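The chain below stands alone and is given in structure tokens; this is the form predicted on its own.
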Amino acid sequence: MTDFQPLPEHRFTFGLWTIGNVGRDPFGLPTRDPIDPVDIVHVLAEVGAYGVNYHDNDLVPIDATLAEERAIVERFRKALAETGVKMPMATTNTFSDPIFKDGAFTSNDARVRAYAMQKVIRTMDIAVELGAETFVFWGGREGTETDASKSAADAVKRMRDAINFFCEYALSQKYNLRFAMEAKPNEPRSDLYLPTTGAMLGFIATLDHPEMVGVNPEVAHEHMAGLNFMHAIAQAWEAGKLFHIDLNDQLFGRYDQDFRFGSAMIKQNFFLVKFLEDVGYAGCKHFDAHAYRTEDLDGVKDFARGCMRSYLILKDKAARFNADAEIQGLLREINAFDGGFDYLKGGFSQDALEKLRAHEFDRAAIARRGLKYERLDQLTFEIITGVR
């Protein structure tokens, strides 16, 4: 690969409030004007990304009539059809409006809790007929200021009967919808429940319709925590749980910073790429990130071709680092073990067990074993930069 251009085959995907983004920031105004949700379909279909993802209110207006919905949905699906940009995705902005100030699902006014799902619901029926086959919940009010408000057991338990809810009535409408959760530690409540993809996953196990709903991460959300997101998405995939993705970049400890995938921690989002590939995720690559606040819409356009762009980049580098002799090599001789201990792999047995306990470990030598990964490491850093 030398021209690092995006295909369909790669299945990037911006949302509508990603290349939407106006600049706005909690200490500034807009620094640019916004887009038409049909203008945004055109202007992906020109960088060369595979699909939109729709969030509700920024296609129709909160307080739209159904006529008005109607009207507005036709002219978007009539754009998707004209350009051949697919919709893969969809979610519900239950965070926005000031009915959401104490959360959707896990307010405490019944009301709200209510109107939150009735607006999912509607969401639901569009994003189908749009060809969305995954649909996405983030909680972005779903926490609390003070542990005085609410308990956090009970809110756990409405978002819980909340996503059962929306399981039961996809069945009963057949939709052929996987749900996603996307967790995120803060921001822009002081803390929000079910804050890492470790907590999504043991929340999901909790579910009537587990194999329903699987996780969302975001590298800037895990970043916010010091987590390493490459090993959030390792575990999901291992349990069969990673139904979506959300691209981005982000330092560690800062606020949400949306970056441009691959503009900020390059060695982390090259184990990212290069995990992704290794096992042959063939989901879509989300980049739920904005422009910096100082372009026009030339520069949202480079920033969208940079996120592709810089994940094609980085996936070459990973198949440079898996033909790398020397690297591949050492990994060979890292990994390497006569076998002695298979009789482990088929779990616990009367034999295993004897087995195990009768054998004398040579624990001084084990130890004194250097592992190279100074070396290996070091080589990780040459392929990533270009060196070798």
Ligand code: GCO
Contents of the next structure:
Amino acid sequence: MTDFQPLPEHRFTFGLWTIGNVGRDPFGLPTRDPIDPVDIVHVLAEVGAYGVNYHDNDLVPIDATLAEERAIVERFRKALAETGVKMPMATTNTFSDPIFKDGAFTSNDARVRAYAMQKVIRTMDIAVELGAETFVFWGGREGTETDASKSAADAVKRMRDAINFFCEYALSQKYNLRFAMEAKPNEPRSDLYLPTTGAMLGFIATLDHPEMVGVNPEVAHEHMAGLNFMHAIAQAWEAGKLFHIDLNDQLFGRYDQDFRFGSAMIKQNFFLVKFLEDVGYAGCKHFDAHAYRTEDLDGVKDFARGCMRSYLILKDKAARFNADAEIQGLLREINAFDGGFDYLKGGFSQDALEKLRAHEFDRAAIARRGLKYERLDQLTFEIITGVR
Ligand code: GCO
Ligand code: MN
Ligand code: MN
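Given the form predicted on its own above, I would also like to look at the protein as it appears in the form predicted in complex with the named molecule.
Zooming out: every chain and molecule, the one shown earlier first.
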């Protein structure tokens, strides 16, 4: 048992837009005042977070002059230095301004595509200056309401051209940055292109520099699509592409909820934390979520502390699962037949093929074996609920 205090080594981060969320929704006005980015850095230091992430315009207004931008960045950098809060991830807002109403990199209008690229490059320069290691691309407007408007194949090509350009730019500047693509199935567009982490992984393989680009999967986004988030990150991890992660919570079949991590789907969250801890994921764990609209600043702090504490509680539960003699005994029993057939491990060969062809299987006997998953799942439930 630990005291569940967040430590720098846990690499818990929050976006300026998460702590700074003012509680606006499509039906209601803000319920909280905006918070100055410098004050957000101080809130994060107070609650024990490791770092802060930002979109360019969370920090610098879209119409700021270069001189204004410099002054704002310097003031922010000072707050980081004073508090020790790090700035490991940055991203570009290519969705809020009306110019992006029909997409940024995938817009039909070359002027919009070029403006979006200019905006990204400007953000990248400042992000590197502030110490960013990861640069995220979330295409909030890269999609359609009507597919009469553009070619979905051209959209993918335009997206590829943009990301290829940014990779070359980062290389030309010798920036030590990794890019992470974030998928979302819908909201704010009716349908977004490259809607899942799996789709992003397929896309990345077609880039000129796939080694520079990974994914930033988000719990809510895969849940909105009714998918198993842990399976999505496992595939990304196995491919060496889990560069960053957006943690929050979300029920299936709802609007984009962005709930506090651990608040809605506890069992899924348990397997997610267990996966990250078991494989030793060492990147940032970013809580891309926000406090309920009912909360004031104290409630925002409760939200932030809750995200980190819930992660650490589930981490402790995962360690209990791994240390539980009965569970481990069951897993050994379940996997008792994992060995054997060594001749298949080296892949295809004439010899393996002949052995495989000649083997006689007792199909009925193999199928008759009970797998004990009922007992295993019950024990998992008892670990999560604290009975074990
Ligand atoms: C959302 C997204 C964003 C992105 C952010 C960083 O649903 O609005 O999750 O919060 O993560 O723009 O790229
Ligand atoms: Mn989201
Ligand atoms: Mn996100």
